[in-house]
Amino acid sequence: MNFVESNNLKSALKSSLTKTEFAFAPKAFDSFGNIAVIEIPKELDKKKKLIGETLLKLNKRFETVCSIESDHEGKFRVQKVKVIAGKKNLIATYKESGVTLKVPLGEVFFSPRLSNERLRIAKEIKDNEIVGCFFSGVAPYPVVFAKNSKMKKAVAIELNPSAHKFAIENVKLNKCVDRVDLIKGDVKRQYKKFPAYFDRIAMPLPHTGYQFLKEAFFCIKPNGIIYFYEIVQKGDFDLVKKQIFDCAKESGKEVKILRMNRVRQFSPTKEQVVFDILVTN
């Protein structure tokens, strides 16, 4: 489990804090393998030094430990972090379904609290297809299913110069080089290259995906899957809903929403919902 919940944390902390400052402390935090990332409200700024170190010495698997400082932000949606306690590093070595993957924190949009999602795609993927990953940032995806499928390849298309750097290094370091292809651009400037090419498409933008679906449409084969993802008000998959099939009907494309699912919380009145998206024609 990488996103971590655990009352230990708040407790070890109570000798700490005044009794008003332990009505805010904290007792959730993302696991990045070595690292641990957790958002500290801003009753607290003064204390998150000891916030952090309290952490390391209840987990004595992390060397570091950062705060949140901002939300996503910029057109490669990434959070500022800084380290808060114990070694000065922001590179993550992350391991998830057999694969280790390194992580430059602050740097790219990488979410621990997806890789259900990865394996679950994974375990769909058929013999020999050809699965499309568009803003694949360090790898996860296409490293996962080469790892956990038998696909034939995957093709990964990411903007962000970090990102792709260290998805090189990841393919690499997973001996999956062969059926992984990695592009640096813009979906919009390469999807023209597979037209009607892959057998499934994931889709794992964390904001604004609906305006690269008619991109994935056009990529996509006759009843191929395209895994969409977006953030919705809690329970309110309408509007989403109502983008999959208006786009599908501007591009000529009959579908049909096989599963719509939570995969995360993204804050306290928002989720991150995936649509399963079958392209029939």
Ligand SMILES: C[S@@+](CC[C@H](N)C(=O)[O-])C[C@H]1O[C@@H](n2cnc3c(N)ncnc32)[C@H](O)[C@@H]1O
Given for the second form:
Amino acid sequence: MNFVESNNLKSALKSSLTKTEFAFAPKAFDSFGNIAVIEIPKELDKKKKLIGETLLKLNKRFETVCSIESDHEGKFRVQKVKVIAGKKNLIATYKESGVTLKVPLGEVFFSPRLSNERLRIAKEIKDNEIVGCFFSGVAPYPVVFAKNSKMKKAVAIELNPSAHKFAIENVKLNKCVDRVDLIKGDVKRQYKKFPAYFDRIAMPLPHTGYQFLKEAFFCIKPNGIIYFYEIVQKGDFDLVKKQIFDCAKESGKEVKILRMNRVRQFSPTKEQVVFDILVTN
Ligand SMILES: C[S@@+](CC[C@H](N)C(=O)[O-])C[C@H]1O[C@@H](n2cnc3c(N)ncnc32)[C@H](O)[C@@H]1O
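What would the structure be for the form predicted together with the named molecule, rather than the form predicted alone?
Once more the chain from above appears, this time first in line as the rest of the complex follows.
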């Protein structure tokens, strides 16, 4: 389990917090293998160390506990984190779907909560297909695809130099150098090298991904599929559908939305969704 919701942490904190503090005690955290990342409400600012140490005692596999110190910010979508207990190490060693990934927390975007999505797409990839992984971060999508499909190869494009550096390490670590090409660069510039080249393209860049739909339409083969991610108000798929159809029309493409699905909760009122877009021409 990557997103762990458990009453154990909250109960373990009961005797060390006042009644008022206890009302704010967290009970969920994300697991990045050897590192746990937890959001601590500001009311418990002075109890961070205590909460971190309690979590370390409860879960022996964690060596480090970090607190979340910001939202995902900037073009690299990086979230600041701070070590609050355990080893002062921010390089997580994380496993999913038969792969191991090194992730420098606080330097790159990475979400363990998208592991089901990565495996779902891997299972849809057919033998010998070529897959575009736009916005590829430390390469979780291409590496999971390489390990869990018979694709010919993936081409991964990422702007953040630190993410690219770890992507190189992760591709080596998982012995898929010959099937994953890594490009450090901007999708806006790199896409021109790949006209009608990909059978599938994954586009995990919520909030601004629609600005790159035109580039994805340029790169996809006829009858290829684009996996497009966005954040929406719960259940409200209409605006994104319109963006997809408008951009397809401008690009001279015929599209059919094969699937629209919730991927995960984003906030109390918003959710992350995925659109599987079949491009027929
Ligand atoms: C939401 S993250 C997804 C990262 C990775 N695919 C994952 O799921 O862990 C989006 C990534 O896109 C990268 N990015 C943003 N704009 C980009 C651009 N124009 N070209 C290439 N990469 C970009 C960011 O640095 C970030 O790593």
